[in-house]
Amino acid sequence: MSRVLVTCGAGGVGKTTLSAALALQLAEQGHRVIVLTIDPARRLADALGITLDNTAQRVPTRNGELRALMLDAKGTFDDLVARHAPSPEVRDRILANHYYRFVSERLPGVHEYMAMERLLALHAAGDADVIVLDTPPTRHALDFLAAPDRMAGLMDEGVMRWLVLPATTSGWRMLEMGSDVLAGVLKRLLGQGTIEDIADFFAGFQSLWSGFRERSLAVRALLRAPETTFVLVTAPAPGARAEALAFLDVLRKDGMPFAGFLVNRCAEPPPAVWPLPSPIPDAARWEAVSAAVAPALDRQRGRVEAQELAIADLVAHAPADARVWRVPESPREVHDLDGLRELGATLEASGAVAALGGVS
């Protein structure tokens, strides 16, 4: 059974890079790993040095197996319709419908729900030891977490039965319950053709409702299952910490399994002994150098102290068993596989890879 690791966090804290590094490190330990991003910014593709689409692409590794893909919401929706439509005629009717094109591309929440469908399909395939899910920045990730419940509610028979096409193609059954004036206003606003497209869409889609509801409930269960864990990527900066705590509240209220925090770009403490012993005979010159450097070291100590207070605040709000893994700031940007391997080694040394990967 695949383990699911969901990485969440504010924008700009390095979440996508850390997700890729975790996935690569696990793969090169000999595991089969899939990393899926639902963030359309394409940073994961840049880091892995490949072109990503809705099909899992192999990433060159020294050991194990790593596949990566980026969600294509429209393609995922089309695949669902093609797989679950009761007949080729119903499939073609839905895919050709103008309103379906709007729903599958621009309806609010469809991107997040299709991400859930993609995750469920990857998990059901059972051909990976670990699935690393890189979510978008916090605010959009909250929509992602809510998507299964929203879809299950929408697909509830008590809601959807009002949208079924009546015996004629004059409009929705819901319009039959209202006045001719309401029907006339809607037709003037939307157009008779649009009304018929929408009605026809719901008529064709009716046969898929129960399947969508069942899969929504299955995703909801998967996000709370023992094989799933959430990790919050954050930074010592106040804004990132505040978003992490807000997200943590949502995870706690929804009963999501939470492992801990990956605190990125942590400052390293300065040397414990200062001034350092003089390496040159000219002690006076060395004292001058020491005096010039000392203020920078004081600032570094201040950064570390503020950082540790921020981390202590995170821990105070987290469950008792939540862990913290510190990721030191790097002097250079990570933009290729070698950089990801170096970062992965750091994560391994911190204990994060073993704890979050959950594989032996």
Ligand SMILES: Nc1ncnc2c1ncn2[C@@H]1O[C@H](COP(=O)(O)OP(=O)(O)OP(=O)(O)O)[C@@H](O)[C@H]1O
Second form
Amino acid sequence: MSRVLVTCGAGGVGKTTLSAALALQLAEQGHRVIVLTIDPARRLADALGITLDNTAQRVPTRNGELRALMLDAKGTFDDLVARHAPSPEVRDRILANHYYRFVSERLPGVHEYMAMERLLALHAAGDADVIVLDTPPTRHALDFLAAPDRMAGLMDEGVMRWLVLPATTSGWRMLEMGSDVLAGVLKRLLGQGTIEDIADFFAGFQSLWSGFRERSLAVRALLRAPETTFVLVTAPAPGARAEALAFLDVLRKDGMPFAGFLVNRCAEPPPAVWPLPSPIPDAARWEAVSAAVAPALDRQRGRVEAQELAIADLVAHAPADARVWRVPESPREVHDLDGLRELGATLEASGAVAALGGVS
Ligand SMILES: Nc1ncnc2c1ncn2[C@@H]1O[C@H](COP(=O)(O)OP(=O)(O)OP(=O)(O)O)[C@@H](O)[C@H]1O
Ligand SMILES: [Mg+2]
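Can I get the form predicted in complex with the ligand as well, since the one above is the form predicted on its own?
Shown next: the complete complex, the earlier chain at its head.
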């Protein structure tokens, strides 16, 4: 059975980068790993060899096995329709429908829900030891946690019957003529599309609802299963606190298993003792050197102090068993395999890989 590691957090804190670094590190320890990335920076995607074609690409590793893919929400939806439609006619009818195009590309929450469908499929395939799931920035990540519930709700028989009831064009027309207000509300609820399109979409989609509902319940269960772990990526800056705590709150309320914080881009304390230069400079020169270096060391010490206060504050609000792993700022941008490897080594040194990978 695959373990599932979900990395969440605010925008730009390093979720995608750390997901990839963790995945690579775990793979090179000899495990079979899949990383599902969301919108990776172009150069990182290139380094991993992934393209937006919805297939997992093998990443060249020194050991183990790493496959990487980036989420293609529309492609995932199309695949689901193709796989579960009862006939080629129904499949083609849905895929060609204008309203379907809106639903699959722009309906709020669909992107997040498709990430969940993809996760479920990867988990069901059962050919990975660990699946690392990157997520969109916090505001959307809340959607992302709610997506399976919302989808299950939408798929409820009751709602379904209500929507299918007027599933003939004339039925919808009657609704439209019967009440402009109701038609207006429906349109806003359902997004753009002509009444004919919407009616036709629901008629075609009827046979697929129960499958969507079942899978959304399965995802809901998987997110809370013992093999799943959430980790929150955050920045050491005091400003990151509110977002991290808001996220933590949602995780706790929803009963998601939370492992701890990956505090990314941490400063490291300056060394307490400096090796004496050799030859030892004369007193006057020595003073000049320390006068030049001291303010920088002070600044660095100050930065670390502020960072540690921010971390302590975070920990004070977290569950007692939450862990903290400090990830240092890399001296250069991380966009190739060597950069990921270096970051992976620091994740290993911090104990994060062993704790989060959870594979023996
Ligand atoms: N430890 C680090 N040291 C140096 N640079 C880093 C580190 N972690 C991340 N970065 C850089 O920060 C930038 C943002 O990282 P990343 O794209 O992983 O963030 P994200 O949380 O996935 O963003 P988004 O919310 O937009 O998806 C990238 O340029 C990445 O290379
Ligand atoms: Mg990202």
